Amino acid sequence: MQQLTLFPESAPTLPVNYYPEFLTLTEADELYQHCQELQWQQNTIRMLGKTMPVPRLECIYGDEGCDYLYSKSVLLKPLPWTSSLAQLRDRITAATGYSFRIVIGNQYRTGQDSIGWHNDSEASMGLNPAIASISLGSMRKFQIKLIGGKSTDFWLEHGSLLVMHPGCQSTHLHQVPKTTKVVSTRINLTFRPHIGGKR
């Protein structure tokens, strides 16, 4: 498996790994495909005592009773995997190590759709999870930095993965901000671990 430096050498180092190529076009492109099908909805969330709506759409697939709630106020409840997305979730633990109970689905429908400077420390976690993350369609930036710190910009390339290892969370923010730019969809599948449900 490929693995690109994401940060220049001249960057502290970062509990973060990189893998452009890690599904073929193919691959990336049949997966997509089967994501246009999956269950999303807008959601909305309460922030500085407004309700407003989620800019963006989710979707949480996984196994049973593993509820995601975030920002105190928003509450997934997963899906049944499909078969695609448990054969992806496999082939990420055999190539990362790493487990996996959920998948939550994020897709951004242009330019005005975003996620802000947030660290995934959720207590259904449980602590210091590893996080994988697999982009599809249009390239959006990506940018991460120590808390208190600058922060270091990132394409994320349709087919590829990106994987936060445990720590990451604790000491490091993310988002993908938004742009200007006319940009098409893109999908991000996050898959997590979870501390309870039924296994």
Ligand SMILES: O=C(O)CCC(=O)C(=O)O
Contents of the next structure:
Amino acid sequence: MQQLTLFPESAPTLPVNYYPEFLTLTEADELYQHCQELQWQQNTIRMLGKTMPVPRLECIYGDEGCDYLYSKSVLLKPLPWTSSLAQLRDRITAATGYSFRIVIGNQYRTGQDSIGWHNDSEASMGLNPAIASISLGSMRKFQIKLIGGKSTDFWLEHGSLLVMHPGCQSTHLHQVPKTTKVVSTRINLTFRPHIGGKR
Ligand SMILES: O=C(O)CCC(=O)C(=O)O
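Alt. form predicted together with the ligand, vs. the form predicted alone above:
Now the complete complex, all chains and molecules, led by this one.
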């Protein structure tokens, strides 16, 4: 089983680690194919008194009852783990030591799909969650910054893993900005803990 070094020299000041070749090309291609069959939804979000479509498609799989509400507005109700997603969850746990109860998928259809600056601090994940993020398909820029600080860019490649360690969500914000470049679909899977539901 692949065991990751959690704090390599390359990113000593950020509470994240990036592993560009976590999956082999064949594994990443097969997983991308599997993700095409997941139940993607176009959700709506209420912000500043307005209801608008979330600028990406979303899906959620996980343990029964591990509902996930974000931005006090979007409620995601997990479908049961598929065997591919459960295998990937276990592999990431074996490599990082972190446990996960849900995976939220984001599908960025074009460069106009995005996620703005935010942290993932929903109480349902418990205190100081570790979040593991797999990227598939087109490469997109992921930016992370200390709150009030300068941002660092990561180009998240097909088959890569980005780990946001415990504490990251309290001190840092992250985003995947829109781009005017022509990009095709990118799929992102974020494995997260959850304190509710049934095991
Ligand atoms: O797509 C990504 O790499 C980031 C997704 C993200 O920030 C989130 O789901 O909270």
